[in-house]
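Take a look at this single chain, the form predicted alone, given in structure tokens.
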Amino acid sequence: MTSLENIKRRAENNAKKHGYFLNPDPDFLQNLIVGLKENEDRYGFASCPCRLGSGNFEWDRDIICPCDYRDPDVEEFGQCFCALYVSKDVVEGKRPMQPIPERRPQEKVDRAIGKAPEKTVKSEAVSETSDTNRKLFYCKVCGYVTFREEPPHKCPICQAKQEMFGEIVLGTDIQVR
């Protein structure tokens, strides 16, 4: 089991290589920690604190901290979802933290609340009878290679935008968009 103090000195790295800060209030900051160890001894991944995760890695893959939403949200917003990254504008005070709304699409957050019904996920291999939405994508900077529904925000190798991200389209020949 990974310690509080592991996993809040591997969000303070993460904060500090994409330049943003950790929640400046200790307390609540203190809480988001346990929340996202409390999810990683459950789940076996450090799942967001701030929502409701279903437990299967693959459904949610886009909500393991930092989330795929966090870049987006703090650039709009200065802050995650959550509140554990946040900019430099809300730590210097010249931003206020306010609730911000869910950017994670509602079949995800019902799928984790057992509204949605759940699909058996078969494997990493893509076929043309699968049942899910999954498409490979990569980044056209790095060559970053993911399976996923959309590709990231921002590449998780070399920090380029999702714009920079290229479909892999299989067939009798690998096609790129």
The other form holds:
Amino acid sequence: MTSLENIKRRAENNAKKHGYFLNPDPDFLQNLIVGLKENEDRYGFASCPCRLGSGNFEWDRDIICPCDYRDPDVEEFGQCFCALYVSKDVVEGKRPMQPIPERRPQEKVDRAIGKAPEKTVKSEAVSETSDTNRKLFYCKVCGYVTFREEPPHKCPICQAKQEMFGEIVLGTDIQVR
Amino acid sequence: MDRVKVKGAIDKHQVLLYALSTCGWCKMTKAYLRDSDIAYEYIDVDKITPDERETIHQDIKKRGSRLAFPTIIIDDKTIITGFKKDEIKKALGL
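Please supply the coordinates for the form predicted together with the partner chain, as a counterpart to the form predicted alone shown previously.
Then the entire complex follows, led off by the chain already shown.
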């Protein structure tokens, strides 16, 4: 069984790597770490403590922390849905922490109830609406490639700044710009 | 599906909270209601059966909201998604 310290360390390392910060309120942060551990203990994977999980890995994989929605949420709101991961502005108090809208597609939310109609049970049946705005970016320093809405704040591999990312445009000929 | 009743001196409103036992915002909502001495009831939706979850899902849906936590229903008419302190305060007349 994973310890709270392990979960916290994992989150700290991930935040550091991606240029984010953890929730600056120690009680709030501790609650989220405890919630992540509870999910890891009961489901076998640390799904988002602020979303209803089904316990089925295939259905919950998009909300395993850090979830698929973290990057666009930190980009737009300065924090993820749970406020585990926040931006520098939030840590410095320039931006408030607040409840933000749910970005996860409704079909996936519904499925977590465990009573979804048979036709939407297969993972292929759920449209990947969150993918529509995602693009490919590459780090001009180390070559790291990522698929998301905006380039990362910093490269998780070589720590290069956001400005060092270029977009990869896929067509009949692959171009970089 | 048992609702957990939390006692409070201010009990003129019927306050129902749909929460998750693991969620930070839900914990803040519970703490806020407790500290404001509001009597309320809650259900931790991650701890109940799929059938019971579906009942709650339908309840939230028919009120025009999405399944998200915390959801607070005040006097069976005002529904607030998320720990929006100002909205909760207003609905409770605080």
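So that the term is clear: the rigid core is the largest set of C-alpha atoms that superpose within 1.5 Å between two forms. Numbering follows the first chain given and starts at 1. Keep in mind that this is a model prediction, so the values were computed, not measured.
A movement of the C-alpha atom of residue 165 reaching 2 angstroms or beyond is seen between these two forms when the two forms are aligned on their rigid core. Core-superposed comparison between these two forms: the Cα of residue 10 travels less than 2 Å. The rigid-core alignment places the CA of residue 19 less than 2 Å apart between these two forms.
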